[in-house]
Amino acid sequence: MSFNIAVAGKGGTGKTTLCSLIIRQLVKAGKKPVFAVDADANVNLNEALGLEVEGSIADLLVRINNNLDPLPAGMTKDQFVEFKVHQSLSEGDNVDLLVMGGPEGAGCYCYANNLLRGFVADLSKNYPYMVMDNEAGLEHLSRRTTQNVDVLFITSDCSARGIRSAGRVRELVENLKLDIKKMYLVVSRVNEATFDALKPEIEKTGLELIGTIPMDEQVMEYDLLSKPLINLPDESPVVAAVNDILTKAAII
């Protein structure tokens, strides 16, 4: 059984990069391979891992949908995706990644999130980690996408907007009774100076705060040049506080 790590929040408040220096972390501390799932229709995890992107699990459902990739004799429709999934997968040394994509057509998810879940929780038994890089926004919970969960790190940027939309999270995991067992409010690109004034929206969304992240010219600069931010050298400040986070939540 893997230990599942999820990191939600609405968009641009570090996502992927959160992720990207979680399984950085992982690896350093020997909890090794690490599953990695962009479940994201905004590919970008892979540019983080420094990965090269396969497939994604959408792009088989166009293919198999539109007749392209006939089904082989025998095989039904489920098994044949199921084949191609495994074929798709980005691997690594110590990281391997599985694709959402984006819509199948008609911006429909149904059939991709259900073929996700089951696909998830069938790949995952072989790593002891798994890391989810959720899409922006709340959908994915609605969905159920994000499920049996051991901790799950809702991101915010330093505004009181976006830590509201942290709450809001909050809010709809234990409305639908998600299996999640542990939630941790992560706020990020911080501001020591302004820091403080964000406080009482904190204590409102009933979230633990369990770390920050500092703003980090290098991180900006990876991203300009794309450079993963895997590579980050131990002493960037980021990486030290993701790993201050971790150590807090028990996982390293």
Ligand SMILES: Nc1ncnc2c1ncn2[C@@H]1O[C@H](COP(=O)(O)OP(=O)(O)OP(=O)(O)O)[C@@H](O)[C@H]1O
Contents of the next structure:
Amino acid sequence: MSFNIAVAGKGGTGKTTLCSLIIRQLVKAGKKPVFAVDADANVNLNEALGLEVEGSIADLLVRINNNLDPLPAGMTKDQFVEFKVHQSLSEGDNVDLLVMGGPEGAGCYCYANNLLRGFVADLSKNYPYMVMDNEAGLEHLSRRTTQNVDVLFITSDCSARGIRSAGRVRELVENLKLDIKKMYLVVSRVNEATFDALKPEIEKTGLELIGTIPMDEQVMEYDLLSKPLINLPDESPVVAAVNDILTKAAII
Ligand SMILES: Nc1ncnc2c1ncn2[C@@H]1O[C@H](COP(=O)(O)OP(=O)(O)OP(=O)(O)O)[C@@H](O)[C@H]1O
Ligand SMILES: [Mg+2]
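Could you switch over to the form predicted in complex with the ligand, since the one displayed so far is the form predicted on its own?
Starting with the chain above, the whole complex follows.
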């Protein structure tokens, strides 16, 4: 069974940046291949990883539910869905990416969703680590499209509102009784000068702050030039910060 890491948080709080650098460090530590899942409807993990999107699960579900893809002779519907899921994987040297896509639109996808849950779980067994980029609503986790999570990192930017939103993610996890073994807070784009003022707000969330990621010009530059973040150099302070977080969480 794979070790499952998920990242969730309000929009723009550094989820994709953290995911791609977690993947970078897992690969560097030889913990590969990594199974990356982009479960954010606002798909962008592929760019951070330097991979092309082959197709999304949401599109696949729409096509199957509307019978847009004829079932090949001799294949059951289950086998066909499985085949299509494999086809939509973007394969890299050390990372394979599955894009959930969405929103899924109207209609009931229970049949496909149930199948999918099984396939994602099966697929993840081929990898020692799975890393999932979520949205704050934890849609995929709450629908249990994905299996149990060993570590959930909840991201916040350096604002009181961001921290409170991270606290609400924690409440959601507890209310939904999601199967998440460990939960940590990561504050991103930190400005040392103002960070202390956030500490009372952080305490109120009841979350353990496992680390902070500094504001970094090179990350902004990579974003501007559409360079994959996974290619940031070892000397990057942001890479070092993510490495510390993974070490502290006993993941690497
Ligand atoms: N440590 C950092 N230093 C500077 N800029 C950063 C840092 N982390 C993230 N950013 C920038 O902040 C923006 C949001 O980051 P990112 O895409 O990782 O957040 P997100 O939570 O995945 O956003 P979304 O909700 O839109 O998917 C990006 O433009 C990114 O380049
Ligand atoms: Mg993102």
